[in-house]
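As structure tokens, one chain now follows by itself in the form predicted alone.
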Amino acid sequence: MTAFDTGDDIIPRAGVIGWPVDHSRSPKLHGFWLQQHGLTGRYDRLPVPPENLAAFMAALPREPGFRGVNVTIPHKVAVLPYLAQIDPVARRIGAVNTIVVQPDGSLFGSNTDAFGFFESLRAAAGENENMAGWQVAAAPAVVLGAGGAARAIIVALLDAGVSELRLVNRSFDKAESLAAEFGPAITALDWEERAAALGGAGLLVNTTSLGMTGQPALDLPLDDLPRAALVSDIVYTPLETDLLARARARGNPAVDGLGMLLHQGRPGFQAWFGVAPAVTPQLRAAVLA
């Protein structure tokens, strides 16, 4: 058996590679869109252990019907050497989450996490009457964490015009390294400064695993956070984290992590299946079911 053994019929296909990959909600996401648009196609979980990644990437362009794949942990960086082209955003982030098989069989890699994050904020601003006139670049942003997700969100915020970004991480060295890499708009702060960093902010984003099911809680007093500031948590298990619940209770608009997941899938689906899909309440319900 190989990761590609998904049936004998030659139809347009895509999937998600990772190790493990059983937890991925991407098949629900893309399956909903395929059904919604009446398209013939498949999207599958493709478990690929690290030792098999090279063989998988070599075989991908030769597999009948395969248009490309999403990439999740632990392969987002490891796939880079196998790609003929990488888009500029993915190069800045340093990781790829979407691969498209080009007509000539070469592989093109992109990273849609920055797009997905910003689109989730934009959608929330459009749907929440309390956010009328809210602009992401109007006030400083605070980002908690300095891992791969933080890199994508930093790129999204800098590209959106944020001129002051306060980066707070449990390992100060990692925050300092990212600040040096991404430029003077970013100030690295020690974890002990996380509460004070919220003063005057217009956006707070948690990219850490703190608050996720099975992980320690995020200990962050919100007293200094302006009540007009948007609070975003990229965690979606649980959907309503303690951070989001506390933010909503004090009147802050809040955005859960599911929107980022849903919106990041749009560019890949369009590239693989030829239709530009939309994120709707019905899609959210289907993915959460």
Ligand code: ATR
Second form
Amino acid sequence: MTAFDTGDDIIPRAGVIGWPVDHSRSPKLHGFWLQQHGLTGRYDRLPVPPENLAAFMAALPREPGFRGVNVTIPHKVAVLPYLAQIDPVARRIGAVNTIVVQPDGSLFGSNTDAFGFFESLRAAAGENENMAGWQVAAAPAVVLGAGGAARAIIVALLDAGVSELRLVNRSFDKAESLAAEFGPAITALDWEERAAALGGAGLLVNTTSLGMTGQPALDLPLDDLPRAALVSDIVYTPLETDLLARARARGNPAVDGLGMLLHQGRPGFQAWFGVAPAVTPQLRAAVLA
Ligand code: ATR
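Structure of the form predicted together with the named molecule, given the form predicted alone:
To see the whole picture, the full complex is given below, headed by that same chain.
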């Protein structure tokens, strides 16, 4: 059996490649939208071990019905050499999470994580009356972490016009090298400065794994954070992290990490299946179930 395992019918198909890929929520996300829109289509988990990536990418354009794939760990960077075209945002992030098979069989790669993050903030701002008038670019943003997820969030915030981004990371050198790469809006700060970095901020984003189920807690006193600041955690297991709970308890608006996951799926679904899908409370419930 190959990763494709197509069966006989030629119907529009997409899926998520990763290794392991069992825990991906993307099949639930895209499966919900397929059903909601009454579309004939499939979206599957596609387990691809690293040693099979080259063969998978070579076969993808020739698989009957395959419109493209989402890409997750550990392939987000490794797929780059197989793509004929890479969207400029994905180039800046340095990773691809969405691949579309073009009519000529070539592969187009993009990264929808920055879009997903920004859309999840925008949706939260629209739904939360405490956030009337909140604008991402109006005050400094604090980003914790300097890994792959941080890169997507940095690009999203710079593109949204944020002019001061305080980047705090345990390994200072990684924050420094992102500051050098992304320019003068970024200030690299030492992990010990994380509480003081919150002064005057309008947004705090945790992109580290701290606070995730099975990981250490995020030790970050929020006293210096203005109450109007939006607090966002890209961790979504648990959905309500300790950071978000503490933020809400002191009156800050808060956005959980599920929104980013749901919104990042929208462009891929539209490209593969031809319908622009929406993020709704029903979708959230279905993906969490
Ligand atoms: P991702 O692609 O999800 O961003 P990653 O590249 O492994 O994953 O990055 C994980 C982030 O969490 C990094 O910023 C990491 O800090 P280091 O660069 O110092 O490794 C941060 N992180 C993980 N465990 C941490 C801990 N115990 N304390 C502080 N930061 C931590």
